[in-house]
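This document starts with one chain, in the form predicted alone, laid out as structure tokens.
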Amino acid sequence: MRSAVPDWTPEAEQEFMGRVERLVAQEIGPRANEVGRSETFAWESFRALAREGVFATSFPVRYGGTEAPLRLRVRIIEAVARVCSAAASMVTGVDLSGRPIAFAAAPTLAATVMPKLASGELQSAFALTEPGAGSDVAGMSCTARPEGDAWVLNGVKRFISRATVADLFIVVARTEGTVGAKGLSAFLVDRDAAGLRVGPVQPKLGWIGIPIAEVFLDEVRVPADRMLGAEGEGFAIAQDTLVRARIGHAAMAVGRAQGAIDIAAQYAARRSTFGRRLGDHQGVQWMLAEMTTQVEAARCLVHRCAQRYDDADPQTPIYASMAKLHAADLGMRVTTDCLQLLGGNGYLQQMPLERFMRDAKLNQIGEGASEIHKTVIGRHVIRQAGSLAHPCLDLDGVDL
């Protein structure tokens, strides 16, 4: 499903990252606390990211994008996540809801909508999760039935990020009468399609600034040429999209953890306790040392996973699960420990770390909960063991 990636030289990547870091320092970061207090879409951050061409990095050149390799995309996500989860999730969300259109839509349809998505003129939302089907994509019940030159969709989608501002929805639904993954297809549905209704904003713990809502589909008629890919390819489209999304979640968790360490270290360098700077206490230094080392290890795992994706390594999905599991769980621990270093000040909304800690939790839940990924990874390890023979182990003579 991937097209050839244009040649991004190291110099071009570094120049672009410089622009992103200036944007983070001058615009995204200074308003992040304000964004984190209102469950309305953070339009100023969205427009700033669009203006700097950040969204365009997710899309092919032939459709108005600059298609950055994923190794650069994770650096962008990490840089933005150091200050604002809402803005970082805009970067990952555009990727999540745009890639299926880029690589599965008919060329005429893609050419119509993709340039506007790349520029930020339009937004799309990925309507996958249902009340009874989250990580179990194959268990979804939203239905699609053929009717003349169209398909008719019925069902409810839940936890849909940016549903309240999306112009388009990618809806994955099951052909009536089918079971399992093979019966799923994907459709591009206009927001103003008759029978489509977006529910009210659902208040949540974190990621404030990126509203979520339910999407209701009642006899929604979708032209046949709005199907993405062929009938029955919805599961494959969703899986490829979710691999990128999981790597994005991992990069976001790493960025937020690094931001939390930066805040804690700056605080420790100025705060005095018992006649000494907080940062002069060995226990604090050791905490910062361990967290920094662990985050750097997670960063290496995420970047290596992104490179595997760019190289079309067939093992990328399992490494995406590893990266997402490790980075998300680490990110939760690091933000919690960094808040602890700030004591009572860390508990105040005046300081960013209470927001960081609330935001960190969703990385452990979204795009497959940590427990799901543990199961996926564990099963993979057991399967691999069947084809391995450790040179130090001989089980033939052992009574098992």
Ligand SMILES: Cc1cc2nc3c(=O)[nH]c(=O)nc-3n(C[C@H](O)[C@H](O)[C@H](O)COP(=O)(O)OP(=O)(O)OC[C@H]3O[C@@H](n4cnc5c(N)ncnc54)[C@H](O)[C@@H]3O)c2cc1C
Given for the second form:
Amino acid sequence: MRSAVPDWTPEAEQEFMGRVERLVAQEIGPRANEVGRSETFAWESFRALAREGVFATSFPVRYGGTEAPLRLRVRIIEAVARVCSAAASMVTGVDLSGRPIAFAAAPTLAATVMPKLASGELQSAFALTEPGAGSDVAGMSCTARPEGDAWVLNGVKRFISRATVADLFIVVARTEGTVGAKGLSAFLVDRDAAGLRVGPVQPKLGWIGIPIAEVFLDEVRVPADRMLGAEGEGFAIAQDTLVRARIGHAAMAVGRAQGAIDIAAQYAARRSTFGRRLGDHQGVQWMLAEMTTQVEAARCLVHRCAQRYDDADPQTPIYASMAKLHAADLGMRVTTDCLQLLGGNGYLQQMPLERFMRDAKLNQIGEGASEIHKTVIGRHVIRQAGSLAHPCLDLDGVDL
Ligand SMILES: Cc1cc2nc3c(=O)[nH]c(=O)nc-3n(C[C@H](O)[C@H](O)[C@H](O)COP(=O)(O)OP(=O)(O)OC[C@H]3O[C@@H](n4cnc5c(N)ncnc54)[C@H](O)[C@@H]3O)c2cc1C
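Please supply the coordinates for the form predicted in complex with the named molecule, as a counterpart to the form predicted alone shown previously.
Entire complex below, previous chain first.
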């Protein structure tokens, strides 16, 4: 578990958040509805985030970054997700597909690539999922075979975000003849490597503005020094980066849910039914009260989890699962209920809430589906139970 380098003062964090809020209000927010209608990469949002130094906050200073603590990163992600999931997913995606290079690539390779990723000049994509291996990462069948001073990759990667615009791919593959998680290794592959092909954009429900596509690898030769970490470390590299990504997904779900409540509240303060403002009906007030309270509770969980990460707490992964599970499921409920508050208007594309609702679904699927996180958390609870001794419980006298 790597911690970030929290070399940021509270004043510096506040100042940076001010810049992010301005960016959200003046550029990302106003174009979010339009971004949400076209499955082309939202370059303007990407360039604006790059210009304001948002991507740099993921990476070490030695590679041109400004590495921010995760407690600040979750605030940034929330602020962006409050208006635009595509832009927020750029903030989490650049982190997910860049940090393995910063921390596991050979230093000369990292020094060449990282400053360009931090500035947004280059983009990398994280290619883990396969047609036969999504939740079950260890079941992956993409292969890596040693040949001279290179590895030769074969296989298909599926659902790869930003594949159509990425300059580089982090490809996780199984070294030939291995089984299970220990046989996985990670490689940095150039987009123009012979034998690598990106398929057409796959139209989808939400997160419009961040296209996904398949990546086909047919006898792709990757120089040996492009392996990230050592042979067999691919799963560990993926797990480490996925912990951050899960906390990021949770922050995104919280930010979007907050945005949905803000929109619904604004609407309820203007719209009238039965001779009163919608917001004056007690039933509506209770809905808003419950949603606001639940989102604030989820925010606390996410921020606490980010602080655990910054403190290098070894329990962070399990709390990341909890934060992701809770915030993603809550985000789906809240965006659905907020749309309900807008009635027929909520159902129109002219209004942003149908986009928020469609976007919320992916947080329950990506970076570990909710069911997977429940399984992980449930196993953890049962494992912990072995060392519990509740003072009110005496099982010795009970016939079990
Ligand atoms: C828009 C989008 C962007 C993505 N971006 C990327 C990317 O950039 N890089 C990348 O590598 N991947 C990416 N993914 C893939 C994503 O991470 C996977 O879709 C996700 O991990 C689920 O895998 P799967 O789709 O194969 O579902 P499966 O593993 O087939 O699971 C299907 C469903 O079954 C249930 N389920 C599965 N296993 C269990 C179990 N053990 N117990 C109970 N229920 C279970 C869950 O509800 C799950 O949603 C993206 C996906 C989407 C849709």
